[in-house]
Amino acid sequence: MNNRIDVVVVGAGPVGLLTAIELTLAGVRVLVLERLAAASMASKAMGIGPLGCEALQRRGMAASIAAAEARTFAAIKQFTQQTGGPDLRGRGSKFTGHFAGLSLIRKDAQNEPERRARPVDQQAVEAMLADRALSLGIEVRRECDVTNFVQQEDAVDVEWVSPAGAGHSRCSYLIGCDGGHSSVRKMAGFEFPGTAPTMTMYQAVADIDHPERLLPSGWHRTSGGVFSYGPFPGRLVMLDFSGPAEDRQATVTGEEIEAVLRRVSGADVRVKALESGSRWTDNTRLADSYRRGRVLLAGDAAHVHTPFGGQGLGLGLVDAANLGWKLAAVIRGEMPDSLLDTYTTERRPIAEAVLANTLAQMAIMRPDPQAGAIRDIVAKLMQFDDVNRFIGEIMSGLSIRYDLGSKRDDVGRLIGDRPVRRGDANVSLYDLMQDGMGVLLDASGDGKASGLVAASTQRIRCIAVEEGPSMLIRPDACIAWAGEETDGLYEALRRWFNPALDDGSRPE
């Protein structure tokens, strides 16, 4: 059998990618391995939330990132010009992102407006993970399609063919990052409950006859379903209540884009070609837990759900930071094996409520007069502060907070990026994290609370600041302690990075 190493992740997509990246960094060995050939062009997501842009900017890809929202607002300029019409690009606008299609969310009824989605598409995401992954050294094996695994009491064996013929490896743990058809979930036995589709979602990129019936750009209902067209040049999304597709697998044509735009425009067009296609549904389950064993999972192997509004791609990156470092401490024996429960506990809620807020979406955006009536309401309300913040937050993800005991509000919530003083000059708070440890931003004057972590880890770096509250930041941008004293701080230590201390070891 080969040597064994300590984590096989299933899926080399973006949450495959950064999995790998966190438990490399930590220290674990990875190997990757993925069915296609190839990374798949289809069309997918296009655009990131904030939570998960976050993720990579705490990885070392903030250029990137920025690269590629460039590269988006060139084609967003060039669709502009094409048309005609307003400058969508977004810099000037009070508004950021929707609900169900209505583009209400306002910037200034948001408590951190400047923690944005960006407009970046997944084949940008995949591309820079991809090159960040290889800069580490991580071994991804595509065309490995995992045929069998079976757990032992201190490993899991994994069977795969390749064109190369039949491979096989002992690891410590197995992650299905796999997607919604996730063969490591169904071979596993996790349970997978949820709501079958009831309609179908496309998005394509094609040459449209006459474009211009399509216009303005934006989101329209209509009594057919719902459209948009732009903000790029020929990119179609449309929502087809009429039904799940017989074959959702089968590939997209230019035909039956052209026949659902037709019918849920009302618009005389006709599809010239089409660049590409892909259509989802609303499909929406969850699994019963994240965790079976060995055999763990994250993204889409986790929780399915309509991909409108964006939410899913950050959701699964979200995931992969808070598993990497959690497993990364198990394997190294630092941490006990119940800490990879809290995986499950802290994101499966979270994935609850974004399955939740898609179903609601799609709920009032049905062409029935019941769901447009629902809708003009739900619009109405959003002008009042709290309810647009709290739709706002709801998109955004920047509501979470994981429920660790404590009364303050800032614990359990995921940090945004800030500046940090250090000497004479400000750093970025990511940029102090790009090699996965932890954080401890000590405002508490005479350095005690540095001592106290210093004394109980390596695994944290500390931070002399001016202004307080001192917070202990986890690898994955969670508050896992914050207070003016150190009191609190010795039990978060005990619990997130060293279970060894106890009462009679803590300094006084």
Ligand SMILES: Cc1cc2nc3c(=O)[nH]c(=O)nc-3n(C[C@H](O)[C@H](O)[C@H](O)COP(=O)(O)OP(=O)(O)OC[C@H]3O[C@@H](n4cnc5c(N)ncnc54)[C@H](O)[C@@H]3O)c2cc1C
The other form holds:
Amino acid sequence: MNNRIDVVVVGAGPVGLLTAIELTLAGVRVLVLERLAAASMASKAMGIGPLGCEALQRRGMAASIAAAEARTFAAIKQFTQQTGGPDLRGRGSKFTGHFAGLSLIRKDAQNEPERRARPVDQQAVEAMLADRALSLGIEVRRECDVTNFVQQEDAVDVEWVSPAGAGHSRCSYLIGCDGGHSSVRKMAGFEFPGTAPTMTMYQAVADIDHPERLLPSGWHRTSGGVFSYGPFPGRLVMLDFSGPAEDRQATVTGEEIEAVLRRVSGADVRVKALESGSRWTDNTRLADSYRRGRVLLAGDAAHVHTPFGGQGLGLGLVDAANLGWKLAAVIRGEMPDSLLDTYTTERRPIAEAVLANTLAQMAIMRPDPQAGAIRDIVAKLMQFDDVNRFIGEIMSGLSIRYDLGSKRDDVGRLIGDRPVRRGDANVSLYDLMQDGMGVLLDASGDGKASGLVAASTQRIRCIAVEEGPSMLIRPDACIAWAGEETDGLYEALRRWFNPALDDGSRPE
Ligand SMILES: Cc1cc2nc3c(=O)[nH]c(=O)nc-3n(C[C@H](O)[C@H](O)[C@H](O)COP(=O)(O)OP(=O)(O)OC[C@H]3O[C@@H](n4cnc5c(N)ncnc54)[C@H](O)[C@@H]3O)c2cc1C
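Any chance you could show the form predicted in complex with this ligand after that form predicted alone?
Up next: the whole complex, starting with the chain shown before.
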């Protein structure tokens, strides 16, 4: 029996775990190597955009997201009761996101308001992914620090060190999901161009002597920088534009947080104790490609930017959803290696756009009067519905449309969940995608589209629907084809699922 591992995933962060889940569902053998002994407890993402959430919902984590969101809402409610602030759920705009700290994105201006960001923290996301990975029998080998690899013609030899000594694995493909400082990216020789750090940001949880002096909760731009207090007790985010820290590796102390908080907020407050604190910069970079031979990158390993608007985690999760089924189809021998190139062509422009919006946000958060003047204009422009929707869709990612060469606006978009009529009942489209299959929504009435699909591949579930258009949906929820008849369906099947289709199976 051939026990060779198909894919080694480096990093059991959220992106590495979802990548492993996608690959396993699609029938390939995966090993995840993770440097840390246990999941990181660092305070990072506090929310996740709609597309990242949907990637998790399609793989069985809808209930876990709802439970984590309920916990967040309960904590926020307690905080707002204690501080006498408004119930943020009523204001709505907090949970439709913000642009540069302008919490002006309106639900009523959005085309798909039900597809919204969810206030679920990164630790909860990592925990639900770890549970799902465990349930699929995925091996996550912890305390394994990947130190080197060599690409052979038909394999990658990976080396790591662990407390038990040095180890080695041979695999067909290696995926670096090892975060912003990715050693896979560096060792494989990817370029990582971008802009160098200019300032310092802090995220902390602190016991503050007079927290009421920092209220109301939310973003405040001052002559010293930007700060946000809440919506949990002691939670601070601060932007200090006086430059990057001299020693970026030095531990963040209570004294440092207090000094920056006093300067940025202008409030007379003291930090009595620091529960957690991290420092980061506006380092903004994007890998030149997401693939070099048998080595691929996903998540922060491929792109780093400031966390404004909470986009990084979702961006990485959608990378994983895009890559997983494609790589598995190549490994199974069903699709040519060139399918992997579409991973870069589809995902890299999306990251490029996210990087650009974070740079733009940073520019209008600076304390100088010129930045303030542009910021005021942006705030006024956001009163117009079209502008509000435009910015809302940039921040949610819902403006994403991969260029699949179709004139139809729906083709290339990631479809949201929707009820699908099955027999006498409605079922969720996403529930039908839990096992990683593609879906055909067949509105042809005579089953012609389903017949064509069934004769072409076993990887698509065909579902008759009453209302059109018919749609071919890839496992990552991308609409690969849509139409009233079957025109173009054959080409889409050949392109994404079965290149061996011969012209004899093309419909008349
Ligand atoms: C303060 C802050 C706030 C944020 N807020 C948000 C937010 O609200 N919303 C949002 O969407 N995003 C947010 N982000 C971004 C989000 O946290 C990241 O985009 C996300 O963690 C990326 O996940 P990842 O799996 O790609 O990388 P990581 O989470 O960095 O995981 C990489 C993993 O690889 C492991 N690893 C590294 N090197 C090796 C090696 N050589 N061998 C083995 N293992 C290795 C690491 O130990 C780690 O477990 C925030 C980030 C920060 C810093």
